[in-house]
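Only one chain is given next, in structure tokens, and it is the form predicted on its own.
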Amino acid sequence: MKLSELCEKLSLTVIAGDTDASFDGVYAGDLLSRAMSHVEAENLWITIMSNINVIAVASLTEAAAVLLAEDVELVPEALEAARTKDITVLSSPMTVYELCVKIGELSL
């Protein structure tokens, strides 16, 4: 599914990057070392972590995008890094669980 389609269907806010890419698979988690070993290329990574290390892990794993749950905001240096590294960051007021359920329903 294209990120743009997901943004439209779930009313996601684009914080950085663009939504032209597609994503394939979802990883939800906040432990950076675990995400580093489990987020796969083109995955959508759902988290509540908002520091610069999130952008580094997203870049390293080649995630399609980072989706920040619960209206979490990136710290300024993370936002700058996302823009510099061309990492797409999305935001939602929904919880991680709610996002996973809704994305799962869209995939059926």
The other form holds:
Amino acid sequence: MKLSELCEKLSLTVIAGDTDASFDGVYAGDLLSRAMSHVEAENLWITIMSNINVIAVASLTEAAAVLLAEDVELVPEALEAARTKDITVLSSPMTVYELCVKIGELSL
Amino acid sequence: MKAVSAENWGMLMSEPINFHFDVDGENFSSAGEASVVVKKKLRQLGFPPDVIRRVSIAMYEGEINMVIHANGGDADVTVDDDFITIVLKDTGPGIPDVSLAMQEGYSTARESIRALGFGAGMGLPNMKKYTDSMEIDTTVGVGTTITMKIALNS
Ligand SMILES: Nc1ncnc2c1ncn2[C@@H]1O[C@H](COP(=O)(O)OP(=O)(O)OP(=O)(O)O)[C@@H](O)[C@H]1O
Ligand SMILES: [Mg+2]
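Cool, the form predicted on its own is there; where's the form predicted together with its partner chain?
Now the full complex is given, and it begins with the chain already shown.
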């Protein structure tokens, strides 16, 4: 599914990057070394972590996008890194659980 | 023309490629930068995605460990015909019990570090899992050197 379509269906806010890419799987979790080994290329990564290390992991794993739950805000240096590394960051007021349920219902 | 390009290729492959990085121990903002650069270089060199992924995971975990547990260190990546070799050398506190540290979930990361998402105790297990060999040479009070190899053409 296209990120743009996901954004539209779940009313997500685009914090950084574009939504042209598609994603083909989802990982939800906040521990970086678990995310590092479980986020596959083209995955959507849902987390409440919002520091710069999230951007490094997203970049290394080639995640399609990071989706920040519960409206957590990227710290400024992370936002800057997302922009320079071309990482798409989305955000939603929903919890990780609510997002997973909603995305599950969309059936990729 | 053919002979020339074959010769060039031979020269390229017989000459190992080295990348060196000074990993800053204070700076969390640049943590992972060396791994990002290595990944980019490997991609330019045309390595397959699974090799790049394994190197990225192993290098990132090792780099972060030097930052959060050892106040920084040196990272060296060498590419030759047979292996990508990653050597991470620090002069940090050392690891008192390596087999304990290798256990999934074991972590001494302090609270402020855990708040950033580190401390799952999965870094060393990931490094072992995603490489073909890993050696830990560590002395308490002196430092730690970790050597990891990823085999090519296997
Ligand atoms: N370079 C190092 N110097 C000193 N101690 C280290 C070093 N690398 C790892 N350790 C020790 O080994 C433990 C386990 O490391 P590991 O990378 O598996 O987990 P972690 O870094 O605590 O958490 P995670 O990697 O999941 O974020 C660390 O908590 C630390 O005590
Ligand atoms: Mg670690």
